[in-house]
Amino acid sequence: MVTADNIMSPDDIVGLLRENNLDKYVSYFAEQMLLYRAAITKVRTTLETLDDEFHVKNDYNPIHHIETRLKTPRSIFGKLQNRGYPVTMQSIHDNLTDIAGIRVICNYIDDAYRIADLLIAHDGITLLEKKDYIAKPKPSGYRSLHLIVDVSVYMSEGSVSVPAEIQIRTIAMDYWATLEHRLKYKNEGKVPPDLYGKMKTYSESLADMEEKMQELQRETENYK
């Protein structure tokens, strides 16, 4: 299993805050980012343990790879401003649940649901919200399973609850989502109508192929 990370160090966070004249937030913000980093570590470690257990017991890894990211200070404050929220530490806590992000790429659809169920059954990880874009894709064709969870992080002064966003999808879903993101990026967030229709068609084609591969995998397991 490969793990890809995009997590800023505390020094990087402090540097960005000072670049943006936000010195008064440096100490508190660095402490908060420590909590979000700890939440990412806990979720990732839990996922890796589950994957290792599957390998030992079933000679199979349901997780293809894991990606993690921690929002930058610039991104956090920018999102608050775009949504019309006050730019304060309390506002971050009250309004943003995706500062800590974990993306889990699984081999098959069954794996995605299995990993989601096992993860939220874990002590210290509580499900707050679930959006199933696999069962009900977005109009563009985007498919993924989104979970907002509350992670109990244990610090020297006790347990702290930290929100985190987890996206669980298959290799095919991630491939499509990555290309969609690049198309939107090149077109400043908007995709031309003629391309939008093609994107949805291609998503449906990938979904059909994925269902066939899933059935083949099930048949293989029954044969074994």
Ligand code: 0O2
Given for the second form:
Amino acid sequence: MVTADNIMSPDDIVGLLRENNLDKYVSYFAEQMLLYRAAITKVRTTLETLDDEFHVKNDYNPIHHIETRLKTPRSIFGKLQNRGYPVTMQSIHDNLTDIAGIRVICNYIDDAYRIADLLIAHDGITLLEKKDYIAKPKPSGYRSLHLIVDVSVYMSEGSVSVPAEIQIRTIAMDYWATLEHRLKYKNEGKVPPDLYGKMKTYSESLADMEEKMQELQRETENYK
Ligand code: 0O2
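Would you mind generating the form predicted together with this ligand now that we have the form predicted on its own?
After this comes the whole thing, all chains and molecules, with the earlier chain placed first.
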């Protein structure tokens, strides 16, 4: 079993490859992925419980839905290579914080911040970094709240800290990000400048509309 104390060093990995012991290397990779999967399960369960509690107490669900993904080996090694990091297991551990990815789609902007605050108050989830692209959107117009966290995963030999990336956004933010991603993908990463400008304007229009919807929701709450 792999724990925080016995993660293989780059030299160990090179040794294994030199011995051509691919089986051992593959099974080590599988053990690492198990930890990331466990982190996803823990965060997802925590979020679902919070949403459930909110529903029981307030007759309202702040979370619309949750998506999770484990980065594929191809994508992991591609990212290491693109960024000029060594392609070793140690390097994955040291340089990639988004192998375990959780996306939380909320109804309103207030919900996104509320969910983020509740999640990082959990004693098994430690905030490492927060990027607030809702308050300060990316130049592309991308809006989302990103948290990089350490998730404490309990294994048979003790607890292990596993990094995870949590993207929290509203339905409107997700709608925009999904379409923009597809446009980029279809154009092999190079979006024509006029399209880029339009997408940015549409992001601003969606943000305006969301503010209005949020205001309406607050008024409804007060009315109740
Ligand atoms: P994938 O396949 O979606 O996971 P880093 O933290 O170093 O990995 P960066 O860009 O500094 O990379 O982090 P950031 O800004 O927090 O972005 C991480 C993820 O947010 C990206 O993952 C995208 O999923 C999403 N994202 C960021 N900017 C945009 C954008 O302009 N449009 C859309 N549609 N999504 C965006 P990856 O690693 O790019 O890939």
